[in-house]
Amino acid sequence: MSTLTIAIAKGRILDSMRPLWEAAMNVWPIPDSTRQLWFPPSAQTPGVLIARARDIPTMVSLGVADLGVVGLDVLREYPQPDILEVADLKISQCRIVMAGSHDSWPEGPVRIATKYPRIARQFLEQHQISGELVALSGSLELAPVLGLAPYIVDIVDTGQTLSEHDLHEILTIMASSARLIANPAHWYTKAEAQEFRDVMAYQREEVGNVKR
C-alpha cells in the first residue's frame, strides 16, 4: 500500500504525466471522465491530488502532499522556501517571453502586461529597463491590440497564439519545465518519496519526447 500522496498541476502538465505514470505503476489512476480531485493512493499507485498550478507549492510545504508537479515559471513567481526542487522532469517544456507588436526591443519606458509580475518586474530590474506592469490573468494577446500596453510577457510553447495576433517574439526570459518538488519533512524520512523521483525520471528517458 503505497503511503504517497502527489499534488499535480492541472492542464498540459497533468495530460503530461499521465505516460510516465503510466509506465511506471502499469495504471493511471484518474479516470478519463470525471470531476474528481483527489484519488487515494491504493496498493498499485500512490494517491494523486489535481490543483491549480498556483497551490500546489503550498500544498506541499505544509505536507498535504508529500511531492509535487508543477512547472519552474510558477516555482519562480510564488516563491516558497519550505520546498525543496528534487527533479527537472523535462515535460511540458515552454518559454516565457518578451513579445509585442514590433519585434524590436522597447526604447524607453515601456508598459508590460503579465501574468508574471515578480518574473516580468526583475526582468526589467536586470536590464535597467523603465516599465510599467499591468497586471492581467488571462488573454495577454489582446493587451496590444487594445491598446491596453505594447508588451506582453508570456508563457509561450510553440508561438502560434502569439503569430496568431500578429504578435512578435523578442526575447526568452526564461525557459520552463515540470519540475519535482517535495515536503522536506517527507523527502527525508519517506524512502518511497526518493523512490517516486527515481522511477519517474528513468520513465521519462525511456518513454523520451513525451507529447506536451
Second form
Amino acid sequence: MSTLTIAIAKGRILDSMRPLWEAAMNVWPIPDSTRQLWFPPSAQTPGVLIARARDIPTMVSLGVADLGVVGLDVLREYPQPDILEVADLKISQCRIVMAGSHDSWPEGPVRIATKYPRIARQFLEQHQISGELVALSGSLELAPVLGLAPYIVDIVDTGQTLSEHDLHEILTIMASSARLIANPAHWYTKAEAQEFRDVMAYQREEVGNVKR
Amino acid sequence: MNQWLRQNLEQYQLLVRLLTGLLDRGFYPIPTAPTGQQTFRVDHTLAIIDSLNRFPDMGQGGPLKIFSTGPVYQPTSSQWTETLDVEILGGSDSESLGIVDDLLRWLCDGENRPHMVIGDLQILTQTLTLSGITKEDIDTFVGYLRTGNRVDAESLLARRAPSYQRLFHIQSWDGLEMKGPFAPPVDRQRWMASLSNLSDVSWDLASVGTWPYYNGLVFSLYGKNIGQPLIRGGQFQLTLGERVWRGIGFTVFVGPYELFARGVI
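Switching from the form predicted on its own: structure of the form predicted together with its partner chain?
Then the entire complex follows, led off by the chain already shown.
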C-alpha cells in the first residue's frame, strides 16, 4: 500500500506526466473524463492531487503532498524555501522569452507586459535595462497588438502563438521543464519518496530514449 | 471552542516547559523585536547577535548560552510561525556540541523517535575542493543547495566532477560507510553514533541549511508524518562590524514539535 501523495499541476504537466506514471506503475489513477481533483493512494499507485501550478509548491512545503510536479518557471517566479527540487522530469519543456513587435533589443526605458514579474525584473536588472513592468495574468500576446506594451516576457512552447500575433522572439530568458519537488520532512522520513524519484528518473530516460 | 482552547492551553504549557527547561540549564533569555528596519523578524539569530554586539565583551569566559522566543515571519506564505531559538556562542567545538547533545536528548525524550539529518558545510567544501572544482563553482553549488535546488547542483557536479555524484546519496547511520571522502570525520561519527540511541540518523552532505551564515555542522529533526521540521540548526559564523561571532544554534518550531511531543500524528 502506497502512502505517498503527489501534487501535480493541472494542464500540460498533468497530461505529460501520464506516460511516465503509466510506464512506472502500470496504472494511471485518474479516470478519463472526471472532474475529481483528489485520488488517494492505493495498493497499486501513490495518490494524486491535482491543483493549479502556483499552489503546488505551497502544498508540498506544508506537507499536504509528499511530492509535487510543477514547472521550473513557477518555481522561479514564486520561490518557496521549504521544498527540495529533486529531479528534472524533462517533460512539458518550454521557454520563457522576451518577445516584441520588432526583433530589436529594447533601447531606453521600455514597458514590458508579463505574468512573470519576478523573472522579468531580474532580467531587466541583469541587463541594466530601465523598464516598467505591466503585470497581466494571461493573453500577453495582445499587449503589443493593443499598444499596452511593446515587449512581453512570456512562456512559449513552439512559438506559434507569437507568430500568429506577428511577434518576434528576441531572447530566451530561461528554459523550463517539469520538476519533481519534495517536502523535506517526508523526503527524509519516507523511503518511498526517494524510490518514487528514482523510478520516475529511470522512466524519464526510458521514455526519452523511445522518443529519440 | 473548548477543543480550540484546550489546544492553545497545551501549546502554551509545552512552551512554558521548554522555556523552564532552558532556564534550568543555565540559558539566558534575550528579547528580540518582531519588526525592525522595515522588515518583519524572519530569524532570531541575527537579532540576538545584533543586541549582543552592542556590549564590548562577551560577559563570561565559557560558552554563552542564550535563547529567544516569539514568532518568525515566513515571507513566501505570509505566515507567522511560533519558534524558540537557542544559541550557544563561543566555547570550544566539543563544549558547544556537548550542550546541543544534552538539549537534543531532553527535547527528543519521548515515545516518538524523530529522524535527524546531519550535514556539514566544512566537510562538503573540503570534499568538493578535493574533487578539483573551482571555488566559484563550489559557491554556486552551495547556493543551489541552500535554495533546495538539488537538480542544478547535481547537474553542475555531473559536469565538473562526475565521480562525486555519490555526494547526493543520503546514508542512514546503520549503513554508513566509515571511510572515504564522503564519510564524516571521526568526531562527527562518534556524535552520530551517540545520537542514534534517540533518533534515526541520516548523513546527507547535500543538506546545507537555509541560512547563509551556516559554515559547519547543520542538522534538522523531522517527525514521521509531520510535514514540517521540528528543529533546524547549525554552526555559524557572523561578522557584525569588526566582531566575529561563532556559535551553534537551532530553532524549535513549536507547532510541529508539539504534534511530535504529543504523538498526535
